[in-house]
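Taking the form predicted on its own, here's one chain by itself in structure tokens.
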Amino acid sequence: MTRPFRIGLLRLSDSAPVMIAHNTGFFAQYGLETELVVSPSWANIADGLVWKTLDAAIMFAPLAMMTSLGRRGHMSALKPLKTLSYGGNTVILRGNNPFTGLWPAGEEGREVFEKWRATIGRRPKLSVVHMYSTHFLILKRFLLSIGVNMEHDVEIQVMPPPDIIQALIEGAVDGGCVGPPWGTEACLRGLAFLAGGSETVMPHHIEKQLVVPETVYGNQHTCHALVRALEDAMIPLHAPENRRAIAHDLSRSLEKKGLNLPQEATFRTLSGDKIAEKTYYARSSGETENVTWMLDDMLGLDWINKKEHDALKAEWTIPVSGVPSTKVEVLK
């Protein structure tokens, strides 16, 4: 390539991964000069695949599947490589939690709701990272569960991820579902508590994936040198003594080669430590790849079709490794 491959991805502890693979000098192993993007929303990011400013990015699936549909106007056809994270996003909420703990489902759920709106005194406002997104998904499901319309009972605006933490500070959100670590940050500072997410939901669920055009997907000597990368990135992440420094090495600044996020806060969504939602990254075998449950909900949602349904089914069950098929030598 006369530039290097460029990589799309938020400042989010769940890009862990490829921020080890790229600062530890695991893609230039395997032949692949590597550029990372920060870039400010998911928005950003899939512009960036459709008009070939990236060549990869950090993603999740709906949306995804929803630029490969042309559902956000211009159609890119795009392919999960290796899934990254499961799970890890949180339902917080603003003020003080009239539950003792992560809320209930059922009928007592929905008196919480009313207790909590009360104090709000009006609609609340919550947010996700973008409508064709699993926090999307596990917002509806967790509002569902307490007997809550998303449509009627609350008002849902999208905002990237670390800006919940200034829209908190200034009223101008009650709360929402966001990643790791923003939604940690919240409740350390006081400014939210936390009321469910994804384990309260849908455990374990797949959560962000490498993602890639059709064309670089086409390319087996580079996708093989990009799940090799991961692969090998993945080992410090499930050492638990590595996780204090990678959330240090994660807290730096973009120009220090780190995501300059809240250092405390990300070590806890990378141990699980006093946290109820943990982030827990993909270990190279032993899996399970489910998308099945978000395309009933894209279903139910009317994003898609019956028919497109089960072709994503099919196209977006991938194996843990990554690439499949044909075994090719990787670039040395």
Second form
Amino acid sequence: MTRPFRIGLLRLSDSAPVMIAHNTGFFAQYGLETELVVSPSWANIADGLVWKTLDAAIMFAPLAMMTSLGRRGHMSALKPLKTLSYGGNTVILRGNNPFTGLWPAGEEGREVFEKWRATIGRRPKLSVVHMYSTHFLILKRFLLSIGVNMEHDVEIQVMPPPDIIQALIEGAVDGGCVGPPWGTEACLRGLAFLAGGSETVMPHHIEKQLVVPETVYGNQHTCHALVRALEDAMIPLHAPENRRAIAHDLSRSLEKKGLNLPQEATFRTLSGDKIAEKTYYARSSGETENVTWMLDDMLGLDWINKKEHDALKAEWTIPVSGVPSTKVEVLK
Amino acid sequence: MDKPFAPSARAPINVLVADANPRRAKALSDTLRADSSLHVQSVPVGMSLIDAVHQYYPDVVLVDMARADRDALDSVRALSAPALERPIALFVDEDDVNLMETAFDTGVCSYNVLDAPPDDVKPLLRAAIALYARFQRTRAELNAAQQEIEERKIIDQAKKLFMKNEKTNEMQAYRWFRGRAMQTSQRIVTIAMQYLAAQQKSDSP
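Show the form predicted in complex with the partner chain, please, because up to now only the form predicted on its own has appeared in this conversation.
Okay, now the whole complex, with that chain kicking things off.
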């Protein structure tokens, strides 16, 4: 009995390329019958790939790398197949901004942080979406840029992205680094303000990729279909006139093939403004991805050693679409 | 219920059940409590998993994978040392891939203190898998039952309409639908839906 090709994703606006490719029938067009598995958390996505309940997933590189190294348990090689998006992560903080706009780096930023912390009245609790996330690395860099020590000055919590809204309402967290559109949604609801994010810390950093287990990576036909379908799905994402319609589609319920996302916040992540970090969707190009910064950070955190650092660098410095072009040509 | 756990002379194992489904949580806790070598607790409603782990010091945590807050447990090892005095991690039996795949497929996993021996963990995980599978089946049966009710409603509706339109009794109406179904190798409910749709079309201006 064959089952559809299962792709795991979370309720995030940068899941858009896969949603579009599935809903518009691009995967089907390339002969791939797909099923989307909207998952409650990143751990589920990683476990799904390791224990074969998923055939592919949208993921950020650090989690895929750490899973490949067996740091989450069973060692299971995961490969980046195609880059989907860059940037888009927001650093949001509870309450009112004691500064006008994004926080400056250095001494001045530290002063603003102290002013803000005084209004919180405790060691700030900041959330990230998973330990092994770009969000953790971005937040660490952001705090470092204003002279705040992540280990001592704040308390780090982990929660899936959509949960931050309720956590802010309940006062369970004081902010965090979260993916689109949840940070923007928190700002729109007046729960938090944007202090920084991808653009401030590491502009245009690689964010989401389509990741597949090694067994799927070995299947040229499937990889080819996935990459082509996702390339097609990028086209509507690059046309500004489609933004409203895309945000509307993503705001539909899961039953209606949406992701149940807040529509206005989602719309803003497509263009970017003062409360929304813009998500840049990948364009086809001959360039290779830069993962050095995150590997350096991961080395600095002792997540990986130097040997693993170098091996991962070789493996993850890939073209935007990870299937080597010769393979694709063989298939025609 | 057969008893899956060998009696043990050692200190009781502290098991924390973290299940978003309260009925299943209770069923699993009850099953485990049948073994006196286990000390079983449940994550109270509204308490986060990580807080519960801090509070109850479990040796083993059986986690419903639908719980989004299990990501917090995923991070315990990487978080700074004082986060947990006894670090716990996702349980993986490298020699029993089958068990692991079944567990994740049924939607349950286990986190343990790092030095917990697999002999302690596997029976617990097996019990959880069995229970989750039973709940899954029950839900599938429930869905099937609901679908059947829905289908019967549709057939009834179509029959009534047919009786009115064709001035027949119920048996004749039923025979007509059954006949059509047999002729076209389709299900009666499909024919009924087609009939209703066609009627709707001809009713609309």
